[in-house]
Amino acid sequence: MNVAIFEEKEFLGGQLIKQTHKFFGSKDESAGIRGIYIAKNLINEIEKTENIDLYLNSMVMGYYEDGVITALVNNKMEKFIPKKVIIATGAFEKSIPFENDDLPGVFGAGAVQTLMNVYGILPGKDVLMIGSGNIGLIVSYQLAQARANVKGIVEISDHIGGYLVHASKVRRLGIPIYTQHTIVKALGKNKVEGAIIENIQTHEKKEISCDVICLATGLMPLSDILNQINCEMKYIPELGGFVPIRDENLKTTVENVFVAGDVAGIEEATAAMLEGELTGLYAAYEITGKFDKRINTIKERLKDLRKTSSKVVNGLKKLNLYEDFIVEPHESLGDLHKTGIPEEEKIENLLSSKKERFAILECFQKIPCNPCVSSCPTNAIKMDGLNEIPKLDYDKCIGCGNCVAVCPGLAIFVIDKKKESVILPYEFYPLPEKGEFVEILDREGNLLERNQVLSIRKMKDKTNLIEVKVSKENLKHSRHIRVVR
């Protein structure tokens, strides 16, 4: 096919050119790859293919009844007649109403990682995030990352949003999740000084000081293109508002429209990126009227990645899709993230057994990732399903860290007994040096002691494996470490 791609940006990659964090899903969806590097893979991809145009800085102005496309390319309209249409528009941010909301200072989570991971910007010292989802969690880390001081996530619900390994990655550097409470309002004169927020089942109120709030209170889908070509569309909250009618290959009801990404629902990137694919092949089917076998195997895919996504799929079959689908059910996590580790006393076992080195998986949510499996030389590790929980056999296990480096939750531990040291998992700098001596933090942030780093494993994908000397009381609690020069 010859393929045309319009960009209102004067680069390609939408969201994914900020997201530095590893994504979760099998080998196939780019599982274990941060997404900056899967950006950057389907830009050469595009870049190497003859057949496509590619037109950036260009703006679609609409798309008509007699099939012509108008873009704004170079400051000149412009009209093009396509054969189909894939509408990849992405979403917008949500935004909550609160006092003084319009004070310079308060920020989306997307212009938040705009400014981090594209542009090398911090947008202030002291950051308040408000939502408790997989942006608000992953974009409070990242900001850690770049040595900004997150003072607390604010989540209304009375359960953290997003995933439990994520929830764990910011617990442990000490930053406070505020479950059940609200953001009321932003305190300062010029700019953002400080917020209040309120207990919404006391009403007590907290005073936090900032000069940066962050909101991560959903997506909606950019949907104005289809608005404008009059495709039938629908109001389904679990997909994040309205999103537009389509079959099972994501045509819509206007005639050789497709529709990929969360422009047609909120879900995870995997998912976006899927559906594209699938679209791109359907597309080129009914042109050329040749089938291609991968159609049936990604919708299997996208199945197989939503078995636990309840939202995602009571969403899509009010759009009369995956209904006779049965969702696996959700486990209730309960205060899993502040308190109980279902392993505690197999490590106890562990720790008082003659084995001397092994694994720690502290990855207790139904998700879809199986990179540890793929990762392990000896096959301790099983998965039943992509959506299953990674058991460990711990007879096969040698401890070789290889885990430990390619979880995306970092949520895997090697406690070696002989040495008395923990292998941890490290995406901060400065790195430290092999003999220096580090703050051992434990699963909240909560200083354990200081000890000598023994090893340092620089890895390519920049998930490097810290070995540090911990007393045997400390082995099961050491989950992260602090530098401090």
Second form
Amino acid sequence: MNVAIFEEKEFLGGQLIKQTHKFFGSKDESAGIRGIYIAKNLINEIEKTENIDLYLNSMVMGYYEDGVITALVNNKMEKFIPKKVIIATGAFEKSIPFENDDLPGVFGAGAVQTLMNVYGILPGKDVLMIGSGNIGLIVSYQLAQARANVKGIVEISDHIGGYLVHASKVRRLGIPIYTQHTIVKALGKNKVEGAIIENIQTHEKKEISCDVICLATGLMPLSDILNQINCEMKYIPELGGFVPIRDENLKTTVENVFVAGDVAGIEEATAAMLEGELTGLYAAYEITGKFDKRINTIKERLKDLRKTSSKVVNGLKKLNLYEDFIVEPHESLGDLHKTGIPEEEKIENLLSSKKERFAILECFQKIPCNPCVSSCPTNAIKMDGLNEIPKLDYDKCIGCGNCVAVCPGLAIFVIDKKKESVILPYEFYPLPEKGEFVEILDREGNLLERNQVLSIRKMKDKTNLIEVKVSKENLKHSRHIRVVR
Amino acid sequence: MDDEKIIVCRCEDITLKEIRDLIKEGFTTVEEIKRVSRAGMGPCQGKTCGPIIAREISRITGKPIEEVYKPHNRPPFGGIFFKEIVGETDEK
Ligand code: FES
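Here we have the form predicted alone; I need the corresponding form predicted together with its partner chain.
To see the whole picture, the full complex is given below, headed by that same chain.
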């Protein structure tokens, strides 16, 4: 079978090539691997597969009733007549209106990521992030890694939208999250010089000075081609807007047309990758009658991945998919949803061990993620399912720190009560030197004390482990370090 | 908020005030507003402003989004040289 891929850009990989963080999901898929490396692997596979024709810099222009697809290849209009068509055009960023929203300095999060992670250009010094979904949280973290000063994350709802481990990651850098707030105005004459945000309950206003306003206010499926060919669409807010009506194999209402990824509904990238595999194999199955076993396996994996995503599943139910599927109810995690900081009591529970040195798993929210389990040399971490909370067997734990390095949420730490030290995951530059005094920060990025670095374990995937000396009373509060030179 | 300073359609420079006035005048679908104002006819083809206008109409009229907004697309999806349409092959 021959495959042709059309890509508007001069390179493959879509949004994946900008994702410098480690992915959640199952170890069987790509969990624990940074998006950029997942993209590299996929691109390598495509490039070495002979029966794939790559059309880069090639925008599809139209798809006509007689089955002809036109595309602009090297500025020339070319025609193609495929047997099956898979549309995986991804998503478009939603914007929100506010005063002076046309000032230079107002960016979409995608643009910020492209500038920063593809071209190595920092969009500004002081950034205000709008939106606390995973994109808002991740891009804030990446901006901080690039040494921008993230002034805050503004969230209109009363709880953080993204994974709470991502929220905790930015909070320990000292970045505040303003829930129940919205941006009302950008300040500045010729460019952004600040912003006014407002509490939607009390209408109290707050001025924040910044030179970048970054909008991470959601995505919607990019469905131009689907609209053009009159694919039946349905408006489903849970999935980001108008999505194509399709069956469980991602086959749309138009003959021979399939979808995969965000164009079918906004979801995490891991799901998009599985959907891509599913729909690709299914299209092939319709021609060859093969691959049915693998197709079923992928469907099961997708289901496993979606076990705790009530939003997506509710959206799918509106398409008469996943009808008997039950989403596991979410436990309320109290203030953690608002602050990104776990409640005292939850943390105390993790500290009850009599052991001197052990891991602390600050992982409280059910999300599909399991790399910690297989990282443990003594099998001390157990999980009842992909979406369950990992449990640590303190008797088995030797405090080696392997899990600290692999946890995509950077939610695991090791404390040593006797040595009075903490092992922290660290993804910033410069790395401290052994013996150097660094600032030790708590979960909100407040300075606890200055103390000495005992050891540095450099990791291939760049989540380095720093063991720092910490005074007794700060052992359970120390979550980040700052190198000051 | 001063809705004269809020740009809804950044491609065609159309403010929230203009959109609200049009809704009050009785243009109550995204398609109608596009025809009278050009909102949605810019390079992004209404991807940025369409959902915002739809929400505004829905909020004011109480009609559900899917009733006031139905994105249409026609080929070509991007810019294309005239010579490609007329089939001319020579660069000159
Ligand atoms: S924002 Fe209205 S057409 Fe682009």
